[in-house]
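Just the one chain here, the form predicted on its own, laid out as structure tokens.
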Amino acid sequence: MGRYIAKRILYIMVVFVLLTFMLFSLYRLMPANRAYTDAKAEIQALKNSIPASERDTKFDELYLKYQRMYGTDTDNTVILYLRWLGVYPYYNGKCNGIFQGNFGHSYEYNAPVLQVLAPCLRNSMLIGAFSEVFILIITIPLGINCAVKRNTPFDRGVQAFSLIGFSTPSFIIYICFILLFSSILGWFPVSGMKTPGSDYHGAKFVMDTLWHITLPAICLIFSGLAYNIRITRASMLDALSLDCIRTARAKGLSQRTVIYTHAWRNALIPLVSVFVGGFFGIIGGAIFMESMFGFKGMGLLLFNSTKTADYDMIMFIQVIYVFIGLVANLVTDLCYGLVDPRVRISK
């Protein structure tokens, strides 16, 4: 066991050098001049200080002193890449990248990227993970009593309460709840994660958190229902017509013996890279949703820095879907192995 995994995070620390590296030669073709920007607004402020026969002077050597500052004094990749890491060396000798704690610098917030993203990817785990946990809560028994139940009207009415689920866009859900829950009810808010206004702390602030994030958690609830939902069932369908089950009834096992002790485990082989998935996606939020209710998470966060090119953001933010990528692929591995006990791993 111990080797595989030794073995999978040369493969995982390999594919994070190689699609990082893609990923920033990509984001470079993007225009977005952070050295430029700043030369430009410095000889902005000094313009009145300096002749004028001597501003294009001055803005060359401001331009090449951030070049400096920022490491992208050369038009080399390869050399920009390294230095991003913290490998090369910078214009003073010095190594300042992703392995010395630097993260970047977001140029729309004008704060450490690390500083800025921090709140959104916590509130992305808080309302995801919540959701996660009550999806699997809600759709892992129900997708077992359609399978066991199987064409009865129980059976039907889950199917197709799920197939409007699956085939109803989710900003079309989310504007449904919103009407019934906030405008027609008026139960949560509209939008926002506290009230405005307010200073609560302790047992207060917790309360008044989750009651903003109630609706928007309840939203996507609904919409991961119903993919979970059929694929539970049709796994747990799959089960139920094996040799072993029908050998497990023909011994006299009790019914509730045979589907969570016997059936379950074999319909959890197709179900784990869908849960597994499930909660390492939770980090990566939910554009629409986080759009429409004002949630300050991750989604929103690299939709916004998509729409103003902030550069070091949207490229620090790829780099952690890459890495938790890698990182889901292997714990799911890892799991096949624990529910399948035909699955060894320890080549």
Given for the second form:
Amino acid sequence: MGRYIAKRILYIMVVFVLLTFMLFSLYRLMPANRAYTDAKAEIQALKNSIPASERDTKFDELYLKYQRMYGTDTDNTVILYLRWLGVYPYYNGKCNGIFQGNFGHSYEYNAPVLQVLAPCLRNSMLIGAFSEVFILIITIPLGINCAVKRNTPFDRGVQAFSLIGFSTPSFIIYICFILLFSSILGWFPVSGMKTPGSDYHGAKFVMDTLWHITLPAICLIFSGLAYNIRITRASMLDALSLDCIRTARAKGLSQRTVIYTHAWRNALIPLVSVFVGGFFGIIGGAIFMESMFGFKGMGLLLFNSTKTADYDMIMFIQVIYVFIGLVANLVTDLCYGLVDPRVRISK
Amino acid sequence: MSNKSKKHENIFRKLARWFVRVFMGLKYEEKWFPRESKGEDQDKKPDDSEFIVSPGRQAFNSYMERKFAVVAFIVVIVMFLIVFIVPNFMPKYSDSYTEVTLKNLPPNLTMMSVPKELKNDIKMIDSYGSFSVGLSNAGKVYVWGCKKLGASGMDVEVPEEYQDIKMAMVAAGVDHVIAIGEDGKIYGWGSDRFGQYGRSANSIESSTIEAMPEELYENGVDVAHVKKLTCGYQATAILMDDGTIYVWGNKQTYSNMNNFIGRTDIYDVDFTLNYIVGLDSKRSNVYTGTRGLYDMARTKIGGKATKMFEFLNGRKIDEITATTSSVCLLLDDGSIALAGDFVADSIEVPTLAAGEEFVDIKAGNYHYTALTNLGNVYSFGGDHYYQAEAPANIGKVAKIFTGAFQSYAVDANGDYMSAWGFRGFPLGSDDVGANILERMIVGGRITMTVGAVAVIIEILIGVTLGCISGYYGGWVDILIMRVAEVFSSLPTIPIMLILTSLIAQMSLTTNQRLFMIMCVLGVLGWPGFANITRAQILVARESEYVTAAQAMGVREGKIAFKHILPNIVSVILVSMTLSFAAAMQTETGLSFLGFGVNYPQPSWGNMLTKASNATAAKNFWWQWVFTSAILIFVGVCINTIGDTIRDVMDPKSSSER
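Please could you give me the other form, the form predicted in complex with its partner chain, since above is the form predicted on its own?
Entire complex below, previous chain first.
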């Protein structure tokens, strides 16, 4: 097992480097030159103190200084990438990259990327984990019940709901919910994370925040139901048609034991990747929900960064996505081993 | 047996039988289309297991048994045909069409429906935007069209307290109505935010609003001597016989309003969208108070313009009437002169027969309708809503009236004869005044094209790589599957967002951009197809039926095409349907966020962007409800088709369920 994990981690590292290098090269094509803008800004500030004749040489000097500072004093993409990773030294002989904790600089917020990103990541993960747990609590029993009571009116109803829900883009669900709960009933605020102009502390702050994030959470849960019900029901149906279930029934085991112990264990195998994917997906945030509610999470951050062409930020978020994707794959495979003994034996 | 008789079945009979089965059920089908061989079948009906039916036929038959799925299939096909064929029959449609006077209008088809009570008693009709006002000879005012205005939520129906007052004249602006009573009092209703009527504190204080003159407000006018009452965008003018003119309203729209205030030598007046145009007592040029405006005249829309002075050559102007950007002058010799700009799709001025001359001319927002001394009616000018295509043979017309996009012909008794022009938007208009139904159809074409092309790209990449992977195995297989794994583990929407924002940085035409989006969608979606294809090929290579076929000496090529391929195709078909729905949804989502298809190109996604604003979503429900409904409906249908195909293809499910 240990060897297997080590192998997988090695593989992850290789893919990670390859993918990030590809992305890095892609972003190199974008017209963003921080050294140039900074040098330009400084020369503007110094405009009056130096004579016009020296301005060009001074600018070149400054430009070089900033290029060296930001490590862009070469056109070699590989070197730039290695500097970005933090394994190739800058002009001053020091490494300053991801391995040293420098994830880039956000132009938009004029702050280190990590500093801007951390609270967003926290928000996204909190609401995402909360709603993901709720989704599972609702959909697993519902999916199992539907599969067991196949073709009853109950199942038909749930199936119709999940078909419509599955075919509805999530933002339409959000529009309807905002309209119903905020505009018409007025129970929740339309958007935002705190009452504008308020400066609450302690319990009041918590209450205010809860009041603001209830509707986003409900929306997130609701939009996740359909897909999960569909997939749970489908894999449970497959599991129920297995021969081992017939055998279990023939043995005279109780319905409960047959369904929850025998069938569910089998149904879980294809579901593992969905569940793991769901939990890792929360790190990416929910773009539609966050952009519609103005919820400060990863999705909104990415959305705004792409709108304002904040490349360091986008690059880092992208790196996170790639990393999460790879780790999620590993975790999924490990979970397969957990729920499926056959996989465990074969490794 | 029964198969044989079916083979001889006429195609039309077959279609009719399907139709009956789909919409009326199996019972009627058996009743109306009895199987010819039924009699001999009955006694020796073979057992199910003795039938040799190919898997494809079996799946097709069981698909046809599911009514809902068949309906879904027909719906999707019809939808496809609609979105790909109907745009060819919308010659007036343009992606970037905007119309300021028709913004945010609810679904309404009554813009040309003159109320029944008014039809035999028409005194005058006027309109500037989405609603029209009419006055009967009895002095009663009627309003029709979109009475609740989208932009301001204002109701322009005649207020309760004014309903019993006998009116002498009435005119409508874009969101207000001004009426002069028989008593000379001036009544206004609708919006007064820009001083359209009344003397609110705001209108007196504001420097961009000219309030209604005080003497007019207090005492009214002498009705007998009112020459003309006309309304502009958010302004009104009353012209008296003696040349005195009263103008009030939004000065931001009509910047030359000051030039008319206090004048006593005005002969005629009208409003374009941005200027007040008038005739002074000399009647030899268009007076706007601004140099260089409307000083070149021509007789035809496409004709050569000459200086007004030279053009008139001593003739006097009798009447001036204006659309939003042009003016039409009726000269004292019965001919007309045009000045200003006309929209591209304008209908040319008709050439009159000898002895026929124009006696009256009225203007809508883009078109003119003219009446000749023989009682003939001609329309010309902007024709976007077919408002400049007057029907032939109306009869002898005595009076003509125009709405903003409509024309009405009235006979000598004041009886309604005919109307032509714009009925209204069946599904409302959006925030720039474009027809939502038209945009929905064209948007559907774009959304479905994006979905379809994306799926085709997915299939091309996925199936090819899957085949290679499954066929060769070894390190090629491992490599491809690892790459597929990485691709499928990336979160779709965020990555898509990043890639489309990169595309946005490139300088591409809209169609290239669209194609790039399709490519991005396709390139990110292929791993699913690769996985299925690979799995199917692996299974097929090992399966017993292939071994059996090999043992029977069937040729390799035949095994590949007759045995393995159909199995893969069926699975790919399912995946394709579901992927199509998913690709459509992804495109809609991206466009909704503003990253996929951008305005002015419509897509079902970017038509919903405005609805993310809660207030807009609530007030202008028609701007998102219909589009969302069609989106969900098509999604449900496609997913149903996919689910059903999967069910009928699955031998396990068909035997059990």
